[in-house]
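Only one chain is shown below, in structure tokens, and it's the form predicted alone.
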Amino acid sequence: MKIIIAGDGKMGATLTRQLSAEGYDLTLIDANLMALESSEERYDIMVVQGNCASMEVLEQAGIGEADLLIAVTGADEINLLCCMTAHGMNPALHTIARVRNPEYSDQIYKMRDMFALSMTVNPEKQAAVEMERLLKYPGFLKRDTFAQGRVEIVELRISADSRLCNVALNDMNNIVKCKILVCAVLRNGTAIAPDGNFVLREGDRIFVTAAARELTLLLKNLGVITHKVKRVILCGGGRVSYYLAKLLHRSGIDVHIIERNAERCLQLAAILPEADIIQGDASSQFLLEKEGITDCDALVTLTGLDELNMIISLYGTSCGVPQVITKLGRMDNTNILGNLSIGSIISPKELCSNTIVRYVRAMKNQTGAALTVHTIADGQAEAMEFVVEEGTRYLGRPLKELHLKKNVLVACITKGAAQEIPNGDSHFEQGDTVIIVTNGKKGIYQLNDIFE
């Protein structure tokens, strides 16, 4: 399958890394020759320098033989023009455009066919939705949903005073008293597929599969005290802050936004009359204390600098803020990040890239493709949801009789409205949905790919 990526910025680089690892035929377009040379040297791809909205450049990139164009340059307008031009040159082409400006939201939806868009993505809006979910359900570092929201994989950190510290997985049920499955553990930056004898230690980050209705019980039995978030401080007044403030206002949550730029503060005050806008430096200890950081329910750091976000989050944690969320543009140093007390980490480009990769996989496998794909354990594992179809092997056979590939775990089976955390006697039938967790090193594109 031939894919053209227009734009070699952070988003383009993330997509190139993920899609080249899966063996797709990639061509990368960008005006920056140095960026292209770096990508060409790192990955086995073709590169074309030039304006991606130009017919000449698109023709040079082989648009006539391409199956998919992904436009992720820094300008929404260029992305839209690129998709329109490319589709005009190849009507069979699938197109994906990144469109981030909130002003374009309605017209993109209404004029989707005119722009010739198969899909649009908005990293900042996607990040805001993810953050709102975390704020509504405090206690977890991360939450990924499956089975239309009925099943989740949640991330928890084992602290020294946790009831699970120094406990073997075989003994967990006596503490949590609900049906869960630990599908992965991150220890010292390395993902582990644990067995029942695995003992949890301080600092471990565990990824737990559970029915959504069990999550409240899980937190209660672990002694994790959660309360409804009523007051949130957002550091940084960019697009993520705008989208998140709108979502939080609908939930009746009091929002305070700290932004350095005076002009941007006036813009935010006009479009977010329900929020308190404070002009100032979000890294100022005096300002944070003046705005009541010790009394807020949550702190979300959303400036354009990863390092600044991390420092403010560390300070928020030291002040005892119950919930901290940190936005990061780069996720390269996951080993370092895992040991820092910066709360939940959200990367807009990683979320967006995962959405696009899921679309690409669905294109490759018109039938049997994963319904949902989430990256967990700092990108070292994937959780995927599949529908059990007529051609799926081993229908009705107990899991203990099946020969699964190494590092593949069946984490949950959904039968109608019922969710089952499987054991050796569990089985799946046509129409069920199955969630599997894999280390991602072997391509799993259909459910039958999990078998030896």
The other form holds:
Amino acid sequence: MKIIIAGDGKMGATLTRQLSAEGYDLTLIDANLMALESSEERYDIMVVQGNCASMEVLEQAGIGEADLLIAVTGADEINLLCCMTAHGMNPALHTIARVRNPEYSDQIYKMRDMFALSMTVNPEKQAAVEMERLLKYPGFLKRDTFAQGRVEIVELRISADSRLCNVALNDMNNIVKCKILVCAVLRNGTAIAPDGNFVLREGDRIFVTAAARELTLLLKNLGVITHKVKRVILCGGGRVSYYLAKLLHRSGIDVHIIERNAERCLQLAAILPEADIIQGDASSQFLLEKEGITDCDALVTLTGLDELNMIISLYGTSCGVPQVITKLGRMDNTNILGNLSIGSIISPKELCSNTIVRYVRAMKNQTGAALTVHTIADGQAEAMEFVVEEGTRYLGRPLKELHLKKNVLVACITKGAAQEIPNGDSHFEQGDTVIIVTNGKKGIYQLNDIFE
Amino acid sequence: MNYKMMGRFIGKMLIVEAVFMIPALLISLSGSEYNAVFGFGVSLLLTLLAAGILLLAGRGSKKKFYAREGLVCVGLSWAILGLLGALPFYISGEIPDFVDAFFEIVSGFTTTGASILTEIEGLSKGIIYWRSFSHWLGGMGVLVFLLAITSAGGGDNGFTMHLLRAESPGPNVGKLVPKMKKTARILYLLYIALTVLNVIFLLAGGMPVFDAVCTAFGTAGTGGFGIKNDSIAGYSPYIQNVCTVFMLLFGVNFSCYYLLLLKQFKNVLRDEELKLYLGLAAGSILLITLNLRGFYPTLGETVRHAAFQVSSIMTTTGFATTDFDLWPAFSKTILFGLMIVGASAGSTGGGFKCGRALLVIKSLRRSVRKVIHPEKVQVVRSNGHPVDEKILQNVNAYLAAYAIITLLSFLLISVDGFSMMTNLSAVVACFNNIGPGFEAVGPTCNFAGFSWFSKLVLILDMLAGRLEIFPILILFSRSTWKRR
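Could you give the coordinates for the form predicted in complex with its partner chain, as opposed to the form predicted alone above?
All chains and molecules follow, beginning with the one already shown.
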């Protein structure tokens, strides 16, 4: 499949990494030759320098034979124009545009139809949604939803005083008293597929499959105090802040936004009448204390500088803020950050890139394609959701009789409204939803790919 | 440096070389040339052994591979390709001196066509085939071949770009399609198709099959090893003309052929390099024909010889139909100039390349204008598109490296006591992968008279010329071998 990516920035580079690993024919367009050269050096792709909305450049990139165009330049308008132009040149083309200006976000569905876009993505909005979900369940570092919200894979950190510390997985059920499955463990930056004898240690990050309705019970039995978040401080008043403040306000949560730029503060105050906008430097401890960091329920760092976000989050944790979320825009390498106590890490570009990769996979394989794909364990593992179809092999045969590929784990089977954490006797039936966890290197595109 | 990965890569390349020795072995077998059979048999086993050791040593290598590894890999691959490729000559005893055998095969793989042999027709058929085949494999590049058939280690890695850049000459090499494997395949398919076409045309002229295939290999790689002592001179005018046309065709940037296949005729016709290349060829033929009035009995013969020599020298092939060393000075000087300019970028030919010459002239013109009108901001354009300053810098650096290496080699080989013209043309002919030069290394003579030291210098020149200098230069740079 031929894919053209317009814009070789943070987002474009992340997409290139993910899509080239899956073996698509990629062509990158950007005006900046330096960025293109470094991408060309790293991946097996073709590059074209120029303005992606110009027909000549699109022609040069081979728009006529392309199947998909992804426009992720810095400017929404260019992205839209690029998609419209390209679609005009090749009506069979699928187009995805990144549109992130909040002023367009209400009209985006109409625009999608008017401009014949296949999909629009908004990384900042997506990040805000993700953060809101985390704020609803303090205690989890990350939540990925499957089976229309009925199953989740959540990330937990094992701290020294955790009830799970130094416990073997076989004995875990006695403590949590609900059906869960540890599908991956991240220890010292490496993902491990654990077996029953695996003993959890301090500092491990575990990825657990559980039914959504059991999450509260899980947290309670683990001794993680769940309290309702009432007051949140957002550092930085960018687009994510705006979207998040809107969402939080809807859930009745009190929001304080600290933003340095006076003009931006005025804008925010105009569009977010319900939030408290504070003008000041969020890196100043005095200001944070004055705004009550010591008794807020959550701190979310959303400034444009990754370093600053990390420092403020560290400070927040040291002040005893129960839940901290850190936004990282640029950093790829989250595994070196795993040991820092900066709470949950949300990377808008990763979230958005995952959404696009999901679309691409579905496009490639219309039938039997994964419904959802989430990368977990810092991108070292993938969790995919499939529907068991008529053509699925070994229907009704217990799992213990089947030969699954190495590093493939069946994490959950959803039968109707009931979720089943599988054991050797579980089996697939037509209509089931299955969650598979792999190390992401096996090239699994359909459910049948998991069998040897 | 990721030595394991490099070992694996070179090991794979050696397997390719070993496989290509099999046809030569079979030809020797069918001709009952037992010395050559022995030579090829032992070489094949040794090559496979070396490949096996490298592949074993490279087991479990990490995937990290960067520009430095890529370039070093190219340089080393070619040196090792030559060392093992020389074995059949040496072991069969047909070229008893190893430095001579090494010189001959490097001359083959780099498509130079400079020979140390005085008596070619006395060689066995298998050896002649191997000699000519080395041109064909070296012409498009053995690493490009490797890229076409395997993923070369890193499936989604971009480092393969450096391999293509190193083997596919030119200032600004890009892929034809997003995937390297497909690009390499397209290049080789075009190459094979043109070679087959060449063979058919030669056969139509009544050339024996073996001669036609070997001559086509020499033409396709723009190499120039003939299978007769007098190169192409003994064949009919028709065959000579076929060679003229095909040499010119193989000196064209292969992406032009790809564009023709895509029916983008306009882009091909507008290509400045193609225009310069064909224009230079036509102009040179015209001038030499005028200069050679009365040298040959008929005008037709004059044009034929002029055209053949011009296209042979310009594409850096090095076939000859006549002893152009006897031509008047003006014609010889034109040929000398063509030796340096060379063929087009992205072709199988060598030399400085028309595309680079074009950029050098354009940036020179800009500098001159800048002196007159310093405030004027000027951009160098090629085919109507602005050329990036980095490319211009690289081209100028290439020119400097090119000049320095030529002068240095010229100095080093002059200790042998040949005339200045011999030495200079020997260096130019080897460095630009042409083959014959003037005077003592002219089309009727050979390189046998040089000392082994000079031969080693010329071997390095040939490799540097074929790989566009930098992959060979960095092998001698200390910072290459330093730990990161």
